[in-house]
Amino acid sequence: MKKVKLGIIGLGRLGRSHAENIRKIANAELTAVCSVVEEEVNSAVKDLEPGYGSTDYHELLNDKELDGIVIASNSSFHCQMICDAAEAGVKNIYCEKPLAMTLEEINLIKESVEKNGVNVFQIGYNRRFDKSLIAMKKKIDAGFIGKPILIKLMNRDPASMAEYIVKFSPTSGGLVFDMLTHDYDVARWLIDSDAVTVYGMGGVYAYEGLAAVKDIDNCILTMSFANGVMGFMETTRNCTYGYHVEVEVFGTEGSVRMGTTPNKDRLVALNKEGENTECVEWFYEFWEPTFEAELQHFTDCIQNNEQPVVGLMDGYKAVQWAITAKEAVDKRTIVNM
């Protein structure tokens, strides 16, 4: 069977990993790589051996030999690149989250994608491809916990990323956009409902540099969903022991939970000082299998002419929610969706 030819735009921390994962997929071919940083292009061409590399993403968009484009650029460029791709006739697009940064941008993307007949559009909410969360979803849908009552999500970034966090903040959209759209996508998927109200609070507790760029490093959110489920989110950027994600859905007949302890492996060390368990250090290590799985899914959808499990409207609704949630945190008030 003919391999799906993919080009990738963006070769930063996650983009480079995406490019490496494409090479692992049996029915995909890494055909083109692109970055505005020439050194990143040269390194990727040397190490990953694509057909070619470029510093101009339009070269990839106009390459009719490519079957799909993977956008892993800075979030602030997503809207322009998606619209340019759609208008250039690219029919299959994968884009990292968040879809965009404003209501105007997501409406522009939706209009462009629909008007230009994009076939497969997948957004990078990789947690949908985590085996534990998939098992959790199946148990909830099968009635294992009865009627869902409460969903709780915890998302803690490691303090070891401090220097990167302040530098990255101005172009990431801030804490809510950068971290919590993942959690919201997981929540609405697991309980099959959208939020109708959001209340939040947060502030700068650890990294004073964030205040200058109007960002925060810790916040909590409470929500009500259309189906009556209550929701709670907690997030931080200064977790001293590593990277920690936890999800629980509690219902009338039981509970399902994942990530209670962020174990690096199954080793537990015991001595006179007590018990010690080494923790996962950063997000990619924790979610690593899901990144290859989501690109495998994108490839399969192109090859089989199927729609992805996480698509345009999932990305659209996550940005809508993030705008509301950020307002709730900024104003410390309840905001209706």
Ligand code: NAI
Given for the second form:
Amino acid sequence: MKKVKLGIIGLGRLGRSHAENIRKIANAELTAVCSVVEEEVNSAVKDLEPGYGSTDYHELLNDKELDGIVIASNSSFHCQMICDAAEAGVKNIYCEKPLAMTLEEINLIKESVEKNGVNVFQIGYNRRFDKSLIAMKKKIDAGFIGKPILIKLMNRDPASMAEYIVKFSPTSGGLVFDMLTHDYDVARWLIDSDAVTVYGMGGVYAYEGLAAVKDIDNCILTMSFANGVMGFMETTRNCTYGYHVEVEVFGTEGSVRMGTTPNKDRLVALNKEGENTECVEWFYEFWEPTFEAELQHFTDCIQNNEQPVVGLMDGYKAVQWAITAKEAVDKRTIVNM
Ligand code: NAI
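So that was the form predicted on its own. Now I'd like the form predicted together with this ligand, please.
Zooming out: every chain and molecule, the one shown earlier first.
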């Protein structure tokens, strides 16, 4: 069977790994790589041997040999790149989360994707491809916990990233926007409902540098979903022991839970001093298999002409929610969706 030819825009922290993962997918071919940073292009061309590299993303959009485009540029460029791709006739697009930064942008994207007949549109909510969360979803749907009552999500980024986060914050949309759209997507997927109200609070507790760019480093949110489920989220940028994510759904008949101490290499190390557990250091290490799995899914959807399990409307709803949640935290008040 003919391989699916993919081009990637963005070769930074995540894009370079996406490019490496595409090379591991048997029915995909890494045909083109692109970044505005010439050294990133040169290094990817040398190490990953795509068909070609470019510093101009329009070159990829106009390449009729490509079957699909993977967008892994900074979030503030997603809208422009998706609309340009759709208008250039690209039929299959994968874009990293968040879909875009404002309501105007997500509306523009929706309009452009629909008007130009984009076929496969996948958004980078990689947690949908996590084996534990998939198992959790199956148990909930099968009635194992009875009627869901409460969903709790914890998302802690390592303190080791602090310096990077302060630099990254002005273009990422900030803590709620950048980090919590993953959690919201997981929540609405697991309990099959959308939030209707959100209340939040947060602040700068660890990194003064974030205050200068009007961002925060810790927050909590409570929300209610249309189906009556209660939701709770907590997030931080200053987890000193590593990267830590947990999810629990509690229901009338039981509970399903993903997450214990995030042991590095899933190892429990004991000696005469007791237990000494090193933890996972950052998000990529924790979610690694999901990044290849999501691009495998994108490739298969293109090849088999199927719709992805996580698409345009999921990206749309997560941004809509993030705007509401950010307002709730900024004003410390309840906001209706
Ligand atoms: P980064 O800053 O490390 O890399 C951005 C890349 O985009 C660079 O290669 C840059 O040259 C390229 N780029 C920017 N403008 C461009 C243009 N006009 N033409 C071509 N290339 C251009 O950013 P990072 O951390 O890799 O994040 C990228 C995206 O991935 C963001 O949207 C971020 O939210 C998302 N992300 C998702 C994660 C997940 O868990 N799914 C984790 C980390 C990031």
